[in-house]
Structures are given as C-alpha cells and as structure tokens.
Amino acid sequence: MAKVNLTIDGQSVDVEEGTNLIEAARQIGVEVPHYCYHPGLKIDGNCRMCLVDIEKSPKPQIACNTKVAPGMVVHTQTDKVKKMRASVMEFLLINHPLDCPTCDQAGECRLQDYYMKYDRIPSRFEETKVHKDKMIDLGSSVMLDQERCIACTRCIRFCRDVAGQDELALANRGDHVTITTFPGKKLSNPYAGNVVDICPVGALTSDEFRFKKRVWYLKRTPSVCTGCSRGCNIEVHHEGNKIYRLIPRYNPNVNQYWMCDEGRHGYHFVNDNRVLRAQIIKNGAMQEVSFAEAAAYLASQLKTMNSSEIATISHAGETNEVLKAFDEFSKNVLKTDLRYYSRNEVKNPSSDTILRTADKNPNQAYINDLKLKPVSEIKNAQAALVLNGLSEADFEILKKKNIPILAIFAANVGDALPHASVVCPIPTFAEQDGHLTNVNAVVQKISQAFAPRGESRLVGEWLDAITLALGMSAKKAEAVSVF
C-alpha cells in the first residue's frame, strides 16, 4: 500500500494510505486520547475526545475519522486542543458518580487517566446529578452500572459488527441516555465478555471478576487459550499462584482483539481440583509419596514388564515440548510402538465462523504430526502410561480391554486417577513454558505465569527421573530443549 508523508507535532512520519490520525500518531509515540474509538471496531466519532488541530482546516477535526493526507500538518498538544479536551472531560464527568473507591475499572479507567492528564480542575457543577440504575445483570456474566456509562457505544458496535448479534442499544436522550438490552432480552452472544474489555470507563464489568482483586495487584503473562484448537492469544492475569481472569491479546493472524466466553471462563481447572502430590498403590490403597519415591516405584514396575507391551497415551491438550518428550520416551526408553493419544471430547461442541472451533483441544495438530493413533485402535497392550487424562470413551475402552493404567501424569483429579498404580502431578499450561500448534498450523508460545502448584513437576523431569531409575542415561529436562 502506498505511503503518505505528514507531520505530527513537528515530527515527519510515513504511514500507509488510509490510516487515521490516531494510529498515525501512535506510530511515533504520540497518544491522542479517545473513548469511542477502538481499532477493532467501526468508527463512530461520538466522544469528541480526539479533536486535533490541522493546519489550513477552519476548525478542529476528530482524529479517529480523519485519514492522513500528503503534506498534512497536525498538532495534538496546542493550548486550544488541551482546552477542548478539558471541556470534553468536564462534560463527561458532570453526572459521573465518584465510584472510584469501589469500581473494578479503577487502575485501568480512561476517565481517571485522562482526568489526571487533561483536566484536574474542580467541578463547577452545582446541580443534582442524574442518578441511574446500578448493578444491572445484562446476562453472560456482564454487569452494568448505568451511571458510569459515557455512551461511547463500543459495546453496541461490538455486538452488532463483531459478534453478529444486535443485542445492545442506547435508550433515552441527553443526560438520561443509557445502554440497555432490548425488552425481555439478555446479552447472550458467545463473545459477550469482550464488551467488558473494551468498556473504557467501568460501566460494564465482569460478574466473575468484580470485587475479587484490584487490578494493580495482578501480574500479566502472555499466553494462549487452551479452550479449543483456535489458540486465541491471551493474557493470564494472576496473583499468588491463582488466575483471576483471562483477557484477549491482539494477534492479527489468529484472533484479532477478541476471544470467546468459553475460553475466557475456562481457567478454573488451574485453580481448583488439582493433584498436588505424587501417589502410589501401597498396601492396597493410594498413598502420597515423594517425587523420587514415585519415580523409583514406577521404574520398578516397568522393569517387571515386557516394554513392547506397554502402551503410552499422549493427550491433545499438552504442549509440543511435552508431547515430543513423552513420545521420545516411548520410543527410546520403553521401546514401544504402542503409541496412542486421547483428547477432550465434548457432546455437541460449540463452533462458529468467528473464532470457536468444534475441536476443544489446543494441540491436535501436533498430535497429528507425531502420527499417534487414537485409543480406539489400541490392541495388545498389557498396561498403559497415560499423559494428562483420558476421555470418558477412551477410559471405557481400556476397561473393556482389561488394560490396567500403570501410571497417569495428571494436573487435575479425574475419573481415571483411582485406577492408576502411580499418579504423577504435572503443571497446567499456566505453570510452564512451551508451544502449541493451532488448527491453522500456527505455532504459538505460552509462558509460565507462576511456579507449578504443590509438588507438580514438568513431564520432562518425571521422564528423566524414571529413565535414570531404569539405569539409563537421561538428558536434562528443559521445557524447550526437546522441541
């Protein structure tokens, strides 16, 4: 695309033809404040916060809906521009309640941020503020505080233009205007949680996150959603080895700015129902033991068996590194060709043409690369080593074929655990580095947000310890060394 040269605040910049002034300024580190503009939505131009001066233009222009032109000279920091921004802020804050001490948007609220940058003057409003309804359940875990809304309409445009469902609208006029659903209807589209992310002022908040944690206590780790094979890019927001929320991270090739609610709310398995210590069968019952004792016990069991009759069952939810390490262990240490995989199977899986895929496994693509077979093809195995659980159908297949589970490497408690001789706790996706290959063969990095819970060990550490206990040499287990 052709380049256009213009000048912004005295700096010459070349940008692609068709770029608006907010994005052009962003490329040279100049922030033009805005509320209603969002790069993933159609332009509305209603908040007027992005007004800038353009030489030879008779009056200020909104930067969001003004495209760059050759030779254009733009000023974003003149006294007139600053006065206009202060006036817009004063207008927006006339009826806005002082909810900051209790509002969950505190710490990431543009009203707060822009007030400190562009306003900082006492209110001249002496009349009674307009009071509106608070804590309205819109549906899909989205809560509305009408008083905080500045009617930027980002949420309306998202539902209509991105989610494809016209569920929100403005009602009333003037200072009584408010966001609302249609009478008798609820917000119910499968991407509704994104309206919380894009609300600039805290009018829309997540019922799941409200009052759980102040945002400035949260650490943010880039990662990838494991809810389906799309692999939407996300940020994991966590504190004290606990996830409080997932939000989408921009990737133009995978998910743009968005993620579905299924993935957004699908992190609770990291916080709850975890396997925290190794267990082995001792005196007819499962007992907790140390990492070393469990590895030695499993190795002693393997020594008594014909390794070629031991099946290994990988899982389409694990990383490329873990899958490769487990597969190499199967081939080089156990020397078995009985290599299979299991996967998450969901009845009537959700899918659409936006982001959601029917395959609820984040890494089926790498399983396919390894040419593993489904458990339904398992035949002559005498025992199985299972990585990260079994689907209900695969568990039934093992039971029908009377194939005992020698060991299971698991992060969460599941139906198969009581049937294993050894249970080896492993980390979730949030507790390790690695890569996942999505449905379109895009390989994406996940990063460790916090240390593994309890005495969970990386799968590579377990496999190295077992290999050494079998009297063989093992390479050091590094998450990225095997991929």
Contents of the next structure:
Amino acid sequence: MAKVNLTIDGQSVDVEEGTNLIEAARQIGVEVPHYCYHPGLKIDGNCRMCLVDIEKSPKPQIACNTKVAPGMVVHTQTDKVKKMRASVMEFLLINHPLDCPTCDQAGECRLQDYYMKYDRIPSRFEETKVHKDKMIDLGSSVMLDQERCIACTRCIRFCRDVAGQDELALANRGDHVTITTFPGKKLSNPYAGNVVDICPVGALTSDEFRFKKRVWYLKRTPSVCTGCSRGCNIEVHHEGNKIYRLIPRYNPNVNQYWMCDEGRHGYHFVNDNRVLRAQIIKNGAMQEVSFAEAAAYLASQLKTMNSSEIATISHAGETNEVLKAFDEFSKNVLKTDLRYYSRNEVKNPSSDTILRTADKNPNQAYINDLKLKPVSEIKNAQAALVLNGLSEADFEILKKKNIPILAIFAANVGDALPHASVVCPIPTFAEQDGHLTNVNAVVQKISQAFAPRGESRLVGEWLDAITLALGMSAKKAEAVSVF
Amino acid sequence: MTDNKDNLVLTTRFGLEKSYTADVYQKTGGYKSIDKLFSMKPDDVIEEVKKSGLRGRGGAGFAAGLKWSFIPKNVDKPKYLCVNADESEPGTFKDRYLLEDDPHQLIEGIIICCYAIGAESAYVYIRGEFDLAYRRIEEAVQEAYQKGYLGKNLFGKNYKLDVTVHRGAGAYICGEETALLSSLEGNKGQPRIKPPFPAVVGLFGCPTIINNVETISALPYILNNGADAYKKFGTEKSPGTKLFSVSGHVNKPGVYELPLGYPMKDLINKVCGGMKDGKALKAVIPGGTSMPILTAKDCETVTLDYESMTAHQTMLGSGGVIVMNEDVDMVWVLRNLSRFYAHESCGQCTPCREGTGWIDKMLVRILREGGEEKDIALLNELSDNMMGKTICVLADSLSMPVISFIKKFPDDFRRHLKNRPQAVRVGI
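The form predicted alone done, now the form predicted together with the partner chain:
Every component of the complex follows; first up is the chain already shown.
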C-alpha cells in the first residue's frame, strides 16, 4: 500500500495510506490518549479524548477518525491540546464515583492512568453527582456498574460488529445515559466476556474475577487457549500457582483481539481436581508413591511384558513436544507399532465462523502429522499406556477388548484413573513450555506460567526415568529440543 | 405573514380555506413546475437552484444546490431525500405552518429535489409532537398518490417516486441530520461522525440529501419563476425570503415571511406591532435558542440575513426570533435553555453529555443559593471546553448562549452572586 508522509509533533513520518492519526502517532512512539477507539472495533468518535490540532483545520479533530493525508501537520502536545484532554478528563470524572479502592478495574483503569497523566487538577464540580444503578447482572458472567460507565460504547460495538449479536444499547440521554440490554433480555453471545476486556473503566467486570484478586498482584504469561483447535492467543493471569483469569492476546492471523467465553472460562481444570502425586496399585489398592518409585514400578511392569504388544494412546490435547516424546518412546523404547490417539469428544460441539471450532482439541493437527490412528482401530494389545486421559468411547473400547491400562499420564482426576496400574501426574498447559499446532497449521508457543502442581513431572521426565529404569540410555527431554 | 403578497414565496396560500388540499393547491398554481421540471436535465435543475442562491433554512445555511451536487454520479446505489421536519428548536415554529397550511408545496418541492438528485424514495421525518402537521402531510401524501402525483409514472412521466412520512419519538437531536438518519434507520437518535458525509454515505449507507421543510418548499417558486426572480428578494449574498417565527414580548407574535436583509427593528416594531405593554426591549435571540444573543442596541443595526448576523457575532439560524423585554432576568432565561439542552443532549460525546448537565446544575445553584464570581468564570470555561469539540453542535448550542449571555448581560449575573446587597433569591 502507498505510503503517506506527514508531520506529527515535528517528526516526519511515513505511514500507510488509510492509517488513522492514533496509529500513525503510535508508530513514532507518540501516545494519543483515547477511550472509545479500539483498533478492533468500528470508530465511533464519542469520547473526544483524542482531539488533536491539525494545521489549516479550523477546529480540533479526533485522531481516531482522521486519516493521514500527505503534508498533514499534526500537533498532539500543544497547550491547546493538553487543555482539551484535561477538560475531557474533568468532564468524565464529574459524575464518576471515586470508588477506586473497591473497584476491580483499579490498577488497569484508564481513568486512573489518564487522570495522572493528563489532568491532575482538583475537581471543580460542586454539584450533586448523577447516581446510577450498581451491580447489574447483564448475563454471561458480566456485571455492570452503570455509574462507572463513560458511555464509550466499545461494548455495544463489540456485540454488534464482532459477536454479531446486537445485545447492548445506550438508554436515556445526557448525563443519565446508561448501557443496558434490551428489556427482558440478557447478554448471551458466546463472546460476551470480551466486553469486560475492552471496557476502559470499571463499568463491566467479570463475575468470575470480581473481588478475587487485585490486578497488580497478577503475573501475566503469554500462552495459547486449549479450548478448541483455533488456538486463540491468550495471557494467563496467575498468582501463587493459581490461574485467576485468561484474557485474549492480539494475533492478527489467529484471533485478532478476541477469544470465546468457553475458552475464557475453561481454565478451572488447572486449579482444581488435580492429580498431585504418583500412584501405583499395591496390595490391590492405589497408593501414593514418589516419582522415582512410580517410574521404577512402571519399568518393572513393562519388563514382564512384550513391549511391542503394548498400545500407546496419545492425546490431541498435548503439546507437540509431549506428543513427539511420547511417540518416540513408543517407537524407540517400547518398539511398538500400536500407536493410537484419543481426544476430547463433545456432544453437539459449539462452532461458528468467528473463532470457535467444533474440534475441542488444541492439537489434532500434530496428531495427524504423527499419523497416529484412532483408538477405534486398536487391535489386540497386552496393555495400554495412556497419555492425558481417554474419551468415554475410547475407554469403553479398551474395556470391551479387555486391554488393561498399565499406566496413565494425567493432570486431572478422571474416569480412567482407577483402572490404571500406575498414575503419573503431569502438568497442564499452564505449567510447561511447548507448542501447539492449530487448525490452520499455525504452530504457536505456550509458556510456563508457574511450576507444575504437586509432584507433577513433565511427560519427558517420566519417559526418561522409565527408559533409564528399563536399563536403556535416555536423552534429557526438554520441550524446546523438539523444535 | 406580511401584508404585501408580492413579497411572498412560501406563504401565499396561508389563510386560504383548505389550503392544505391538492385542489386548492392546484387552483392556486400548485404543481405547475412539473412539466418544466421534466423538460430539464437533472443537472440543470441543480444549476438553477445553485444560481438562486438558496441556502438551507434549517439553521446552518449551507447552499442547497451545492449540497445536491455532492451526490456522487454513477453510483450503483439508491439515492434518498430526507426532509427534515423535526422542528424542535425552542422558539422555532415556522416549518409547522408550512406542513399544516401548504403540505403540497412541500411535496412538489420533494419531486423537484428527487428528480434533480436521482432519488426514487423520499422520507419526511417529522417531529412526533406535531400532530396536526403530521396528519396534514400524511393526508397530502396519500392524496398525491391517489391523484398520480406520486408513485409510478407520476404525472404520467417516466419517473417513479415514493414518499414516506416518519414520525419522530420526541428527541430534539433527531433534527440534526445524521441523528435523523440514525433514527430513521431504527437506531437511537445519535449524530454520526463526519466524514463520511450523508451525501456520500447517508440513509442505509446510500447517498442522501437532507434538507429542511422550508428549503424544499421554496423549490416550486424557484423552478416556476427562475433563479433570477428568486434573487430579487433578499440581499446579494442572502437571496430569497425566509420565514421568521417570532415569540416573546411583542404585540403580534407569529410566523412572518420576509425578504432576507429585513431590519430586525422593523420586524419588531412594524411587523410585530412593537413591544408589548410599551416595555423597553432588552434582548433578542435571533435564530432559535442555540444562537448568541443580541442586545437592544444590536437590534438597532442588525438585519435578518446571514452576513449581518455574522457581523453581529451571531447567526440567522432557523429564524426563531425570541423577543425579551426589560423585565426579563437573563440568568433565568439561560437556565431555561440549559435545562432543555441538558435534557436533550444525546449523551454520546463526553463534553456535551457531562458539560450540559454541569452547566444546568450550576445555574440552578446560582439561582437557588446565589453564586460566586468563580462560578461565572467556570461557566465560561466549561462552555469553551465544550464548543467545537463534539460530533454535532448541540454542545455549542448551549455554549454560545452561555458565553454571550454572560458577556452581554453581566449585571444580571452579578445580581445573583452571594454577598451582594441586591442579590436575588428565588426558589426553583
């Protein structure tokens, strides 16, 4: 696309034709403050925070709706512009409650940030504030505090233009204006949680996150959603080995700025219902043992069998590294050709043309690359080594064919666990580095947010220990070594 | 109305019995322009309107013909005309008379405009509270359909035009052209950012012309008599006639058609019969309440045209003239305006949403409890912070009166300040 040359705050800059002034300024490190503008939404131009001065223009112009033009001379730091910003801040704050100590947006609120940066004058408002309703359950786990709302309409535009469901609207007029759903209706689109992310103030908060954790305590780790094969880029927000929320991370090729609610709320398996210690069957009952003891026990069991008659069942929810390591263990250590996979199967899976895919497994693509077969094709096997759970149907197949589960590598308690001779705790996606290959064959990195829970060990570590216990030499398994 | 019928363009049928019917309209020369219209090329019609110097009578005064020429050619989309009949500016009530007394003149104007811009659909967006006006224009449209003046092959010509009358739901802002479009499309009435301008992206995303009732109603005269005849009225830069709706302390308030350039003092003293009860003139709002105010002294020299108003730092606006006598307290007047604009702000842009409410509350406090000097300074500053910084000009519509009221009538404000012996205490 053609480049346009203009001047912003005295700096000459070449930007693509059609770029707006906020983005053009951003390219040279100049911040034009804004509330209603969001690069993923249609422009509305209502907050007036991004007013700038353009030479030869009779009136100040909003940077969000002004496209670059050749020879344009823009000023974003003049006294006039600073006064306009301060006045917008003053207007925004007159009816806004001063409830930062109890507001969940504290720490990531643009009213706070911009007040300190662009205003910092004491309020001159001596009148009575407009009081609006608090704690309105909009639906889809989204709570609305109307009095904090600055009517930027990002949420309205998101529902209408991105989620495709026109569920929110502005009601009333003047300083009594409020965001609301239509009478008798609830916010119910499958992407509703995004309105919380894009709300620049504390008006829309997540019922799941409110009052659980102050945001400045949270650590933020880039990762990829494992809810379906789309692989939306996310940030894992965690503290003390616990996930408090997932939020989408911008990736223009995969998910833009968004993620679905299924993915957003699908992290609880990391926090809850975990297998924390290795277990083996001893004297007819499951007993917790150490990592070394479990590995040695599993190796001793394998030695009693013809390992080439052992089926290995991978899982479409694991990383490329884990799947590769497990497959190499199958081929090189067990020397078995009985290599299969299982996957999460959901009845009536949700899907749409926005982000959600019907395949609720994050890594079917890599399973396909490894040319593994589905468990439905399993032939006679002496026993099975299962990686990260079995679908209900696959579990039934094993039971029907009388194939015992020798060991299961699992992060969470599941139906198959009591049927395994050895249970090997492994980390979830949040506790390890690795890669996932999405439905469009995009390979994406996940990063370890915190250490594995309990005595969980990386699958590679388990396989190395078992290999050594079998009397063979093992290369040190490291996630990054695969790619 | 003036007594001199020679000076009339728009109101010739006012006062005639059943002036709103097609029969009376036709008997008095109505729909005469149609044959001439279809003998012309659309571009020639636009040129004739340009030549007439007709400026939009809704308030902004933008040249009508020029606006029409912004409609893009060779666009594979329908084009629309929206007639702005959402007359809601306080003190302005002239379009209502045109709708009630001569709706067919408007329909003829609609046919002219639609032919010129290539539209096959027109909408009349009418203020919901205008009950009689709504019934009259609706009946006139139905009558026009029955007589074959609208619809397919209107007047036997190879041209199709549909007109829909749409009632507003009671929002002043829907008189703003882009808010009107939003409302017409079924959305909340809120102005849209420009660009894109409606002439390019308007109703349903298609090229659209929005003109007000008075502007469109002037077209039959221009087409029948030619641009030069129209230009004989008014001044060189403000040609034509204009309706002025006069209210307040005059002996004969009402709607008057006058050539542009007519002296304000003559409007008050001659046309409107002078000040009521012989009181002295104190102030005049010249063109609807969103304009800067004029003092009695200003009214000695100002004339009713765009240029003179600009020279007196105000605007002709919609021609809603509000006359106030010496007894009027300008702070009370301003509070009455602030209540209106705070209530009618659509709530979209921050400075308007918050600023109009803040100004209103301050004025109430000043009137209830007495104000301080700093309040006056703050009123000025807030107005400055609002003016020219929003999507539409509703914020300016309160800012301009605030600034001009304080500037031109400082004593009225001082009387309401605390610690002044002559301070006025009045409950609200």
